[in-house]
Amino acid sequence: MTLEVEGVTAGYTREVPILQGVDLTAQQGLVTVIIGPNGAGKSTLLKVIYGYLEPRAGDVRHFGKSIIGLEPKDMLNEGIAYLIQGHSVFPKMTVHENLELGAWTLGGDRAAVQAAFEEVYDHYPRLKEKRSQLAGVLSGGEQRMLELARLTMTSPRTILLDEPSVGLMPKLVDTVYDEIARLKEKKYTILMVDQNVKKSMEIADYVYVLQLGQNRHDGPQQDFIERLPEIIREWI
């Protein structure tokens, strides 16, 4: 098991908390998707898991290590990388400085991020074409294949994804997401939150439904497709 998490109580305020003793495990090379209404507590959780928020019940163990008091800027080193929602690039950075913003954590090591940016830019070959260029002049699915190219520069085992296509043309889904199942042949372990319920389906493995910031449902892909209406009128 990559990502552990079990029976997490967390909130923003000492009122009620929004997540009520979540379970969840994510498996390498698979992508977990967590669905659910409008203030379930998914974001909440990959918060919680990132550290930043911490749970005042239950835990998070990464490949069996528990990381629950880490801070965000620790979770690099830990192998786990997060995308959050919405646009996260620098606008008056080039596509390269973003790129080596992302590789930070490798510090002085030039063979370490030559290495990395030789793998990125041959993944990603349209940035490096525009690798000299501002990223605030890409467009809308640019920006976020660099968010996603920057993720991977330090080669995490762990990445989370907040809503990947929000804010995105409907055209430019489909690459998002295709660029999601990229990752996953790379073995890296997805964790991903999304209200894009249609689009979800068509690449995850596992499915976590979040109701009022509990475990509702959980199962493989597969057994959710026909359930889904029904799924979904329980929001409603």
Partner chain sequence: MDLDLLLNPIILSEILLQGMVRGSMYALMGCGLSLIFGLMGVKNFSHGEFFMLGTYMMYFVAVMMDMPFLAGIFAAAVVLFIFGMLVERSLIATLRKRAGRDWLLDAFVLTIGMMVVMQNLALLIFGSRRRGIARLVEGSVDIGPISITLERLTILLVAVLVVIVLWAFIKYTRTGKAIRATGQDPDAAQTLGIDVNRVYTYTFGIGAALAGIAGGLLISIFPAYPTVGFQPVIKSIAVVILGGLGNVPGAIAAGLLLGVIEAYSLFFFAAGWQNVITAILVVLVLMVRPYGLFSSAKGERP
Given for the second form:
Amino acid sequence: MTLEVEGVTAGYTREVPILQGVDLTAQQGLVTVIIGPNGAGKSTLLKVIYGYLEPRAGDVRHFGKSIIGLEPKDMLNEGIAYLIQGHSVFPKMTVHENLELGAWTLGGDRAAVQAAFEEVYDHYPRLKEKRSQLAGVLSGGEQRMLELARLTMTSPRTILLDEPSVGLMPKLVDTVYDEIARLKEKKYTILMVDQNVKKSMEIADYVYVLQLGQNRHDGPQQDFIERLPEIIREWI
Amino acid sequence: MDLDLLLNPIILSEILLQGMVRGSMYALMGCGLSLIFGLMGVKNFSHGEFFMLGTYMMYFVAVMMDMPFLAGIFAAAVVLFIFGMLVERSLIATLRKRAGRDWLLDAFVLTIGMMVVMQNLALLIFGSRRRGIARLVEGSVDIGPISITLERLTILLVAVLVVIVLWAFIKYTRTGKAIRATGQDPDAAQTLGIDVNRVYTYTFGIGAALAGIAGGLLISIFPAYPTVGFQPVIKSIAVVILGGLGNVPGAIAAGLLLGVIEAYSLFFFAAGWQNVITAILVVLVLMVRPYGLFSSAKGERP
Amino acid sequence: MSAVAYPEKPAFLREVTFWRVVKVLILLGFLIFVPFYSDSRFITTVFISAVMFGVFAAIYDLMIGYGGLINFGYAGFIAAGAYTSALAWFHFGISPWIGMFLGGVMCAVLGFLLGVISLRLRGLYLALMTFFVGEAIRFSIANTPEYTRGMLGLSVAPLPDLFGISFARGELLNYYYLLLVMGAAIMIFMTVLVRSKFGLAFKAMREDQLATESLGISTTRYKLYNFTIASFLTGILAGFYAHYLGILSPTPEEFGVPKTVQILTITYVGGRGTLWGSLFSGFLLIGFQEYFRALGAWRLVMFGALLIFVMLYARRGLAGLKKYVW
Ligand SMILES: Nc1ncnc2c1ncn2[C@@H]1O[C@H](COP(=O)(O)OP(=O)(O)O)[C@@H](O)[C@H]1O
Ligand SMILES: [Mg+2]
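Switch from the form predicted alone to the form predicted together with its partner chain and give that structure.
All chains and molecules follow, beginning with the one already shown.
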């Protein structure tokens, strides 16, 4: 069990709990997908895992160690990387600087940083080509690639993705999913929130359905393919 | 206005040079303000009081302890850096973490309160007497037909040097990159493991240090007294608006521009009107280009 | 919940309860009789300052607390109103009673123009814009000594007699009661205003400009209303200020940042969005300031610290205490 969420209850204010006793596990080398209607608390769950919100009850464990109480800045050291919802490149910094910031927690370890750069540039020749351009002038798809590449700079073990394909052209959506599939090959643990139910089913190994801050369904992907229309109908 | 004067190239270039000296100090003062604003959106109205503390530091070190003036500038920088960090940690951070609607406006009002407190504490502690240094360096040099005092030249050089160091710091150092990243997208910066709270604290300290350096450097023009910060803070706010809020290079360019404009208006109109001209210029810019003369409309937030 | 259906009273009557009437009468009695019976010039002067700055701060609250519009050049507007009335008399011999009204009109025009040139601006940008407009007004006065005597100071005539009431320099009590009448009119006008649909639109604009626009409420129009009305009231009161004071000079202390900060502090301490809170904190702060004159600059240190405290821990100001004491 790479990542375990157990009975998590959390919210932004004291009065209104958004998540109410959510359980979830994500395993190494697999893609775990969370789906659910808008406002179900999917993003909130990722924020709890990454330490933005302290849960009022429950536990979050990473490789058996409880990570409750750690701050976002400590998470990369625990081997967890997080792609927040929406755009997150630094538009007025170059591609290279963006990647450099991805390696922030490696600190002064020049050799490790160098190796990370080599690997990323090897795999994303386009980023290498545009390394000294400002990230803000890249196309939407390239920016997303940069964000994904930036996530891997510190070689984390677990990657949290919040709607990685939203707002992209259909053709680029495929590239993003290919990329996620590749990360899976490399034995990352991937926990992904997605609105694009159909597409995410193609790469999901295990699926959770969240509704009104509670677990609704879960199961391996094969089970879900047939039940999907019925589940989605429930949301409306 | 005398047309002969208007067309006399020697006089014109003399004014231009004076304007550049003036402008370099405006740029120096505007930089710190702009840096803080660019990073956290806080408009620090007590920037002038940081400047005032810089003038006192300079006076103590250079006059009372009789050390070289560079030591005074250094002391002003260090003390203000620490002071700025303390202010951020204890006051600004409290507001920032509570965030919520309009916290920036609240922070602005908070810095107004700081201004009042610091001015009057200075009055109680140091009294209202002006303590200045007539000259940091003696002598003057001739550049072609124009003569400039070494004093002014020193101010110009130190200001340019400080701005270059600041630029290199932000551009190349690790902390500089974290400052830029946090300014552009604090959430993303945080997910990458950057301690954004610390970045805010450092940056506020650096901004305060820049004000302190300006205060120390300009003591021959602005002697140390409790309300000395008022003119400088107005000028630096003007510079920051003209350059585009948060745009540090823009602030430098705007500083020079404003210095030159003021030097000409001082020469051609009666003294005192340069303040009106500055105010009108700022109002016009806010009307037509609220994002500043040197920023593009995109990504800014009027 | 009772099942009995009460006949609907009009909104304003529903708020008139016995205790409220008593409280208001006590307050009015305090304001009317204390200076009269104390028979002390000092107390009367303090009351005049407190009421005047309390009402200025309430007008300020109309802008910041209701409209979310920060006017950081407010003292410049007071200067415009004060000088208009003073100069109308000085150069053209216009009666100060008309002059005060002219001051209001002048300020209304300036406020309207300020609204026009800052239509697109909000928050800090508006603060900066208003700051420079206010300073431009002050510097213009300072730089035209031919007309305004600039920093030398302009002496202003006292108000002429009205209905047989003398407003000669020494008649402090008469000035005070005139101020009470003017202040009451302004406060009542503003109270009615913020309870009308104007108030609703102001608040909506303060909360969320975009959402307000999407409801079909023109925020630009209400911004103009707000600035114009607030400036008009400011100008009238500023006229009183000029003739009461007897001498004007465009120093920062009188018409610059320190004055704006003083009024802003009274508003913030009183509690934004309350109107009447400003009056209470006016008495509190001005009273404190006058009573502890001996403390000198320490008073201002405390003022600044109080403002900081309010921003950090008591954003509702005195209004946050209301439920305990009122
Ligand atoms: N920063 C926040 N402060 C208060 N409430 C929030 C915040 N972010 C989200 N919410 C609320 O939490 C609920 C769940 O939001 P979220 O987790 O973003 O949903 P999802 O990602 O599933 O669409 C929503 O009702 C939303 O309004
Ligand atoms: Mg979401």
